[in-house]
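Have a look below at one chain only, the form predicted on its own, in structure tokens format.
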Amino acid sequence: MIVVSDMHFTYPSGKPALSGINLHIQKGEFVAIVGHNGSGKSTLARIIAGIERPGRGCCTVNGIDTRDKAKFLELRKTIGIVFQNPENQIVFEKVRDDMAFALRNLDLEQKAIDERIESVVKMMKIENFTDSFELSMGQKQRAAIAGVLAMQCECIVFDEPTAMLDPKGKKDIQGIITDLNKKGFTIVYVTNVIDEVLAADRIFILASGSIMHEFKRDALLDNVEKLKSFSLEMPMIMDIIVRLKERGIDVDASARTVSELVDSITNVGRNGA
């Protein structure tokens, strides 16, 4: 689904943002992408997402080239982006007007965008949404992952969707994230919360500008101490695993929630009894 080869990038300042990322991610994965700020992690994400284009090296989505300006409508069609501030993806007072806005770009009948438009509100459950700046922060995250979904991408990368929402709001958009995967969405997800990974299939560490390490989820105990290294902390849950263990209590490593936990130190409770 999406090769990026020997890739790198600079910053119009001359600053190296990027050296030499290789990544290759399967139709259908769920990949993590963590690092603290200035690793790159962003630059990385606009230049998947067709935003920016490499100085060296190359990026494909479903063998189109991202540099290749004269596919940039069939790549927006395959691929998508939604960014950490979701007013920067609204542009029309209505929420409607600003999902039809991209629809027309790819030169489609009124009738087949009125159609994805009420499909897609229908399916993220927003279509009581109407005047977009009167929506909250997450509610217009909600909105703007919608806009990308009415292009009928295959593929979307979030660079860091949760960063300027509540706790409630969180928690709304990582399930709309992890329930889009399950669908069959192919799932880019950048951020410097590494609770926020546990839903991956796999975890890349970005510092510096480069890939420093990979591993899948169910490896994250094991990979404890490099986290510890690149000053990454673990995931909360894990952290409570890891705890229960050492006191004896074996439960399910692979608990992504707190309910998948307490499920978990349950059964080990009627087992055990």
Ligand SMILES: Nc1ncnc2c1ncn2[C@@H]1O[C@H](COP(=O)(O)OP(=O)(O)OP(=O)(O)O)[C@@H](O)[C@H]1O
Given for the second form:
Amino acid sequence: MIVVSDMHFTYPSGKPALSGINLHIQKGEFVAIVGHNGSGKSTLARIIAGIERPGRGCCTVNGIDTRDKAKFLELRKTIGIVFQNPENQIVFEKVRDDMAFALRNLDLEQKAIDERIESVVKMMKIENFTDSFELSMGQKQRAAIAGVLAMQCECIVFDEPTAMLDPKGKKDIQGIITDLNKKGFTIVYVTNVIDEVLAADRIFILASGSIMHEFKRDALLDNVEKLKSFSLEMPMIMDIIVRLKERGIDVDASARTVSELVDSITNVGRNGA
Ligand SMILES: Nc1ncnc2c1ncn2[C@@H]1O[C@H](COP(=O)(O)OP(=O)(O)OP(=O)(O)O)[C@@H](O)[C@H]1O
Ligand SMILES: [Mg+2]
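Can you now output the form predicted together with the ligand? The one shown was the form predicted on its own.
Time for the whole complex; same chain goes first.
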């Protein structure tokens, strides 16, 4: 679905932001790209989404070279991006006008536009959202995701989509993204919050503009030292699992949520009784 080959990117200031990036992301996969501030995450997200062009090397999405101007519309129908600050994505005062604007670029008839909008606002449970600027941050982010869904893209890049949200807003958006992946959407999730990578199938560590390491989520426990070597914490749930194991409590290392962990401990207790 997404192939990035020996891709380099330098901003006009002359400072390289990305160098030698290689990525293969399969259709339907959920990958997380984790890295500290300034590691190049947003630059990579924008290049994958075709907003920025690679300086050297190339990036293709479903076989479309993101540099190919003639395929720009096709690319927009294939991959979308949701930014950290949803306000950067709002153009019109009315939520539905904002969604319609992007759809008009696809040369759709008004009826088809209206149908798409009603379908996604229902799916995102935002039927009652009217004024874009009168929404909370979390609501604006839901509207931004709905806007991308209305484009019927198969793949969505999320650049720190929960950074401006409160804990409930973060959970809501993470739940929505996980559900989208279950429905078949390919997800590229950029974050600097290690706990957020748990939803992904595969995790890439980005540092100083290069992919330094890659591993499957199920191998997270084996990659603790690697995370530490890039000054990344372990997800809290994994930290608890490691500490419990160190104390001889045999818990299910695949637990990803507090409930799963508690269930696993409770079952261990019952089995041992
Ligand atoms: N518009 C720009 N012009 C010049 N340099 C830039 C620009 N945007 C980013 N950079 C530089 O490119 C590098 C990577 O920036 P980028 O925004 O991709 O990092 P990031 O990992 O997304 O950081 P953050 O976690 O703060 O969002 C940084 O060194 C940054 O200073
Ligand atoms: Mg960023």
